[in-house]
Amino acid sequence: MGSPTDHSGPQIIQLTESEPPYYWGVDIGGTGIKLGLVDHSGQTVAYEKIATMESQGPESGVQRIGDLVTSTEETLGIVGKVPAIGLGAPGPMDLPKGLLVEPPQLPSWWGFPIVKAFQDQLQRPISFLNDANAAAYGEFWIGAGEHCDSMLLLTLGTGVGGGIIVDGELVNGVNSFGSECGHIIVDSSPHARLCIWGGGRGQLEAYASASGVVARTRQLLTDGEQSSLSGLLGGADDELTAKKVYVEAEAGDALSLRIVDETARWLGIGVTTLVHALDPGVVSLGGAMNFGGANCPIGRRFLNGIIEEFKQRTFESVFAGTEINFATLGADAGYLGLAGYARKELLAASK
């Protein structure tokens, strides 16, 4: 169900076509963890993705994350080339000293001084950010925002991620929870749902993340609604995913288009209370639970069915100059934002 930007891999470029110096982007995950080498311009030059093996815990992951640096950097001829590193991971994180609080993904890992880690086994400096504000930030430099000053970015997967920029910067927190977006409350009503990863009642995330829709339509069906998905209801957990409401719904069943249609509702909800809070001017879509994407009618549906709600709920002049759309790098956003953010950082440094 991914979006027509999603691919097996990045376009990697020739090193004699790139711009040095080079930026790391390192983009760890739950399962694997993507490592993109940049050049100046947000090229790729070179990219490899690696089993994150969770269970093995954090120090043999930095282990073999920074002799895949050294490697790729001595097979390339660039050694001392690369002065920074953008490194991300999901939250709960305490960006200030550097840690891991408690990531649902890397239960290992909780509490792990990962920045310095990092800094130990390869000596240069290391700029650290959430998995969504790194997504943002790589939006915003070279994908759908690169033409703008500021954006939001919501990334639809399991969760609702989300990355927010004023006037160039990342809005990251005082609690390191800044523009964690999932977490909004669109639901006040008593018997809300409950966000699986741990938020409160009524939250974004409840209602329009992969998880959510799931959790959703179960109920629907178990509640006695007829839908080609109804054969689903009675087997394994892992049956009924988004992915199967989508080609439901693209084949004309009924519930499933319900459920795209009320998905995009609660986020126009959603959308409408970060732009009355923040004026962006550019909200970009990302992540895999996209029903489709642009290229997609189902997808297609699923966007103006959000920009319709966003229409009805704020101020003529606020909707005319406010671009809705998906965004446009696909899986690679994290790794190219982390490179992004260690050249911003390093730039600012050296003035």
Contents of the next structure:
Protein chains: 2
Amino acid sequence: MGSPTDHSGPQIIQLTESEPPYYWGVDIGGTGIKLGLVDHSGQTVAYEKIATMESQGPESGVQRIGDLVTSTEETLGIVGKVPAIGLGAPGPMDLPKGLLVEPPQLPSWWGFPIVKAFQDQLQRPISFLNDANAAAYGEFWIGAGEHCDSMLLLTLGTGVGGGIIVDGELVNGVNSFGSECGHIIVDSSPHARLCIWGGGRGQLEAYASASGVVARTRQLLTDGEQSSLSGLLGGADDELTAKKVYVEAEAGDALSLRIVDETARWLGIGVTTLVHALDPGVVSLGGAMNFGGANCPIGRRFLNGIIEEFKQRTFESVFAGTEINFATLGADAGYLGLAGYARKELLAASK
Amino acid sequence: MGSPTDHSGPQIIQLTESEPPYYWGVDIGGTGIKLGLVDHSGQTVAYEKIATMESQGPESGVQRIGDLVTSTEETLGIVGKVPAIGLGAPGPMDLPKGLLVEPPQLPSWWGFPIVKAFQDQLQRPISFLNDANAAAYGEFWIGAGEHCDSMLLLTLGTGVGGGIIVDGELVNGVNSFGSECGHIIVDSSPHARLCIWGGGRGQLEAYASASGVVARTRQLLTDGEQSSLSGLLGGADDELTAKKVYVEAEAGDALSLRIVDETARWLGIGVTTLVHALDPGVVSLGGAMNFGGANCPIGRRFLNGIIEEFKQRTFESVFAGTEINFATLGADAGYLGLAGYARKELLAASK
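Form predicted on its own done; form predicted in complex with another copy of the chain now:
Now the complete complex, all chains and molecules, led by this one.
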């Protein structure tokens, strides 16, 4: 599959030789909406990304998505051959009611009955998921967990998202809050870091997200630690980024390397907790906050640091039976997982 | 249902009016083996407890269990009317292979192919579970989680056991290590308590089990804290117990009350982590280490302390959608869950 992630605007990829039925994955974010048309094997046959235009409200958004779905199906000559749609959005949400509750990225969509709106416009079953859970399902279906029955995905970005799959089923939760692994507690000390969105202390997200990495780096620099990053401390708030920590770590800056190692340590603590609760067999790390990922020495050092912390904290047999790796689908994981989940639910319903 | 927990020896309870089929729940522990014959609604129609006689080895144990099953079915006139058996044992175990691996309580049973042995002797399907997961399934089926689709049970005893049920399915884990919630990390500080079985630091079990409560109390007394328990410090190791902490807390001893409150705090941290990962809707506390449980002011203070810590650490909507309660089945939860799980698996297989 070619990766459509970096395409700059709406376009239609040539249909491959794959056969219908196809499934739409529609991944709604605060700034952009990704639409992918995917076949039964996870092959993407069409992909488009449009602006969310949040300020214009949800009705406008649903209308534009619906128009694009319809026109694409007409263009490709597959009207009637896309029997289900997977729809993802940021939480908090109410999955049974098909509502967005209060996603901070989409204030004009709060309380909007998004599932009903899509059903009315497109007249087919809509599978509705939290976006992080959708990404986990994508990795489970055709990515880093393709060979497994269960898996855990931690998505490291501005925050830390999570997705848990147990024996093929997503943990969506009784309050639509399942798999929120960024909010597990890794530090119960009184001075633990505060959650970046406000709220609880000591949660994984405050340590292992890009925002957490920046806050921890800023703290050390403020405390007087020397680093090639020191010059950024007096600049604008957005000058210091996790990406720059990675670049300086690669150049050998000791403080940046320390941040990489300590981030790995916090993740190793969180991974131990989650594995001891779930024993998923595979823990996969997605998201852009990966210090270069598998193709870079610092990224591999980061991954090895997590594995080493986990090894020290778990049991020999559990360590031997748990794979910790980088996710493979990148920013496509969400729409792919949504399409795959829509397919799974349709197949289950027709049994 | 009458509670057979406190019966002093093997006996057969009079059959109620319930109809076959029945299901055996066989809960094997280090000192005792509980056998319960249970109907489709969770009603216990026969119950017996025998000594494990660990030193005589597993073949002898299986033989005695098998003989008791057979003779009980003959006595009750229900031969052929018990189509499945649920079998529980302490971990670590290998569920797919039907083996006990290295349970510390049963050294002579290590590596024993227990499921095959029972199948050979009793000629029917055996559902094999970790004992803590079995107890969780019991509470889920007919106890504290009867009204729910998902739940989490924490069993507070010598150690801390856990059982997670998501949408009706137990989380048994890829390495038969699922739901080991006693091993989640609640304290990542360098001087965190060591796991009572050796191994990792800062795990919930080291704080919220009876052993953890005793160790923490001993530490405070050694540090010179005054308490009505102080006189026990110089005595034999087993003189200081969690039960005595509860009794002294009830009598108003400040240090004992502090231990109750701090145990609740550690559990509140663990519950927050587990709820944020699983969003189970119900968290239930089983086991004897409950400071008197629901019927006693100290037990209710303990439960309220957990709820309060969770409230401070979670989101308003998640708090509102999560019930934290005491389990209701006591020591019967294990065999009841095993019978219920055997029934569930039989029904699923016949679909």
